[in-house]
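Here we start with a single chain on its own, the form predicted on its own, put down as structure tokens.
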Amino acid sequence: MFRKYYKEGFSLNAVFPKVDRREFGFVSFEGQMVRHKGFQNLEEVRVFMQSFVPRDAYYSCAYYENPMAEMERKCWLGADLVFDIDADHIPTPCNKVHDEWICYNCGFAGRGITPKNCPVCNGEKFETSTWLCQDCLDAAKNEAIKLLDILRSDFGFSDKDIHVYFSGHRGYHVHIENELIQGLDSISRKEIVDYICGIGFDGKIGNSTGWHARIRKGLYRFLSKADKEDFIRMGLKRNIVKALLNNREKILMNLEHGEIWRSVKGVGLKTWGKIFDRCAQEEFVKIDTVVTADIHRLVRMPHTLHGKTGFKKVEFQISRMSDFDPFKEAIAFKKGTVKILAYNSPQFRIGEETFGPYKNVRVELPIAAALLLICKGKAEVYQENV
């Protein structure tokens, strides 16, 4: 099916500058990585992909004098600024429902976000099984919206510099293509990461920086809607929770005038600090910090298929961020059906149709739905006995 897409329906109408200065890399269906490839234009890229038919296709955020050389001889010229937002890095309730991990070293298994180190043997390598649902994609979209606000408001990037993509899997990519930032080294990019993620943030009450203004807005939203359980989960005592709820209107009014910290008798700076920190964590953006700081990073090519879903990496306008629907607009195969043996699948949506759940059943599905299950290792093509 990937071959069908690259042979018949694939067009590289994406625009990214200096194709001849970028390194390209491709992963075969056997898992072999072919990299240090170079092309003079997008037509050469298209012709190569039609013959090679990769599972995944990448290009460098970096520009090189010699893209096809080994790393030490490429001669780095600069790099775009790239952000990767993935549900893998965002704690959501659905993580513990459909995401699993197993330590390669000791076999210990768990659910939810994969830890950096195994809690039993301290190992760092895991076998993972993830799924994409509406909840985790909505969480990733929310982080992308926060990131875009910071890039435009705090860093002053214009919309023409910013390119937003659905990754084809569980998140979004944001590329900044601007000559002013292409020469930044890894340390400078790490400083940008620290700012966006709130690393080293000075949380002193009363500070008037841009971050504090943003957090105050988040604080107002939280205090407007918070219930008893929201405060208890923060570790606040019940008498303090009662005081906060009974004085909600007064608190919100004082917050508008910047006097919240003295607004409720019995609620001191320590309590307000806990609430402020909680709201700060909600405002800080959850990105893959390694990707942004890496000046040699290979990133997925626009309009190519993601090997874990069969969906496309697609670009869309920033103005469409809130209503963009990956389950409709990233679908590569819109015609035809295929018979599969589905092992164990949760319910999911493709376009306007809902499928599943399935457990050890033979079913005929639209190609896009079948391909998602196959790519996720939850089904295989069913071949009847001849």
The other form holds:
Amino acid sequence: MFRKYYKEGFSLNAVFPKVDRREFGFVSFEGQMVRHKGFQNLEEVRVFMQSFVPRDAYYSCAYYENPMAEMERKCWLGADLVFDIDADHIPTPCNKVHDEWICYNCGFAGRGITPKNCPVCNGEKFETSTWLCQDCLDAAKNEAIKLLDILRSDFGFSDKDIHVYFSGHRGYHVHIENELIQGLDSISRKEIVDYICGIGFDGKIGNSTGWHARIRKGLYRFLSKADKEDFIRMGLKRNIVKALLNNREKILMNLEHGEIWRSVKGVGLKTWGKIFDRCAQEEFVKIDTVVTADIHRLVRMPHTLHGKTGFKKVEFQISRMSDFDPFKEAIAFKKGTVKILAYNSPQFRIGEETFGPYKNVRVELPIAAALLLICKGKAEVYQENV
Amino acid sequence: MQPTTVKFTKNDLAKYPFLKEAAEYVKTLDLKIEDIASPEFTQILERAEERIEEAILYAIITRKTRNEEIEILSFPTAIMLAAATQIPFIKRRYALAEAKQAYNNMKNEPPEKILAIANNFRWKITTKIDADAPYQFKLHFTDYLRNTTNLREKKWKLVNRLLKNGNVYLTLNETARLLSEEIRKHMEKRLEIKDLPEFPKKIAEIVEKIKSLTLEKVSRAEIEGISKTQKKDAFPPCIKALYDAASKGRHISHIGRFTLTSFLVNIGMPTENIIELFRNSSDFNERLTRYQVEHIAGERGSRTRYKPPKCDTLKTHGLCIETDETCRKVNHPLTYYKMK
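Same protein, different form: I have the form predicted on its own, so give me the form predicted in complex with its partner chain.
Below: every chain and molecule of the assembly, starting with the one above.
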């Protein structure tokens, strides 16, 4: 199926600059990683991929003097600034439902975000099984929107520097191609990460940094609609909650003029600090911190298929961010059907059509839907018709 | 960006001899090493020697702007002398001292002059036009980040700054501080001269004098890099034993070397100093040691900076030799160090 895609539907028109300076890496269907590959132009890449047919294809965000040399001799020249937003890092109600992990060591299993250490044996390796649904992709999209706002208004990147992609799986990638940031080292990139994630943020309420202004806006939104439960969940006492709710109008008015910390009797700086922190957490962006700081990172190549879904990594205009539909626009195969044996799958949507849930049934599905289930290990081809 | 109309005076060049204009001025005089050793340049040589002495003793350099000519010419001469000692400590210390003095001067300069110095280093900087104080400068975040990696205070973290449209807002004092970082790095680069020329006897003598002054006045620990920032007293017993063994050139097991190196890296000892520490070892191989130390420091390979093993692991490998009061409260050598 992947072969068919790379033969017929695949083109790599001017998707990223400096092809001849980058390292390429490919994972075969047998799970083998081939890296330190180099190509002169995109046509060479395409020809290679047609015969290799990778499950996953990557290129380096870095540019090298010798992209094909071993790591120590590559001679690093610079790198794009890359951000990765993945539902894996965002707590959503849906990953409690459809994401599972099993500890390699002791077999203990759970649902939701995979922990760092197994709660039973402290092991660090897990087998995970994740699914992608509307909710987690929306959560990822929401983070991407926050990220883009910061990149544009705080860091001052223009729309022509910023490239936004759907990753092909559960998230979004943002690449910045701009001369000024190419030379930044790993430590500087980590500072940018910390800025975006709010790590090391000095949360004194009265300060006047960019973050303080942004959080104050969030504070306004929160305070104008928060109910009793919201406050109590934050661990505030009942009498304080009452004071807050009774004085909502006054607080909001004072907030517009900048000062709220003394506006309600009985509500002290400590309480405000709690509320402020909660709003701050909401504003900070949940990105994968490792990816951005890694100046040698291999990232998924645009227009190639994701081995876990059969979806394409696709670029789209920033202005289309809010109405971009990954279940429609990342579909590589639009025609044909295939018969599969589906073991166990939740309900899902491809384009306008909804499928499943399935449990040990034979079904004939459009290729894209069948491919998703097969890539996810939730189905196999039923007849020899592929 | 507004063009800088400020022209540096000769007095400015004496105060900021690292400026391009100062270097150009020196170039016009077309001097050679032999000339500097000649009698008519005695004053310059003396002043150059004094600069480095002041750096070693007080970590700051006085500005004697009354004789501008000597001041300007003694700067490149001092760089040559410091480089000739080939002692990393002296080079670092001299760069630091010049940068510090530049900071002290810049703090009191008008914004236009600060701007002119910043332009000298090709900073993307503008003076802030709108009036909402307290900031006076807008600096592009890439220049900002390049010069804050060594500053540990919370206020320098980008997340705690006002960042708008790619620019970080700075006061004049903060800008001067970041410029002094730039100057320090610029100097360290200039001091990295690889091929040193053959020096006339007079100069070689001065170089020797500076070296012996350093050994005399500065404690060995400090030259090795265990200065204010790294306290040997706070080492846990296991590390202390490894450290002593290394400096005496005794054999240390592989895991022992890893433990010591990763510990020193994590408390901020420069790689250079750590390599020096292993020099006494009988099987010392500089290239290999450098590679391994840099790897552990995260300057190579995976770019992860390794942490030393925890106490349990050290016990397993027989590196935990004795436990004191503090040891009982911690389970990691770095925690021990932090507690002390």
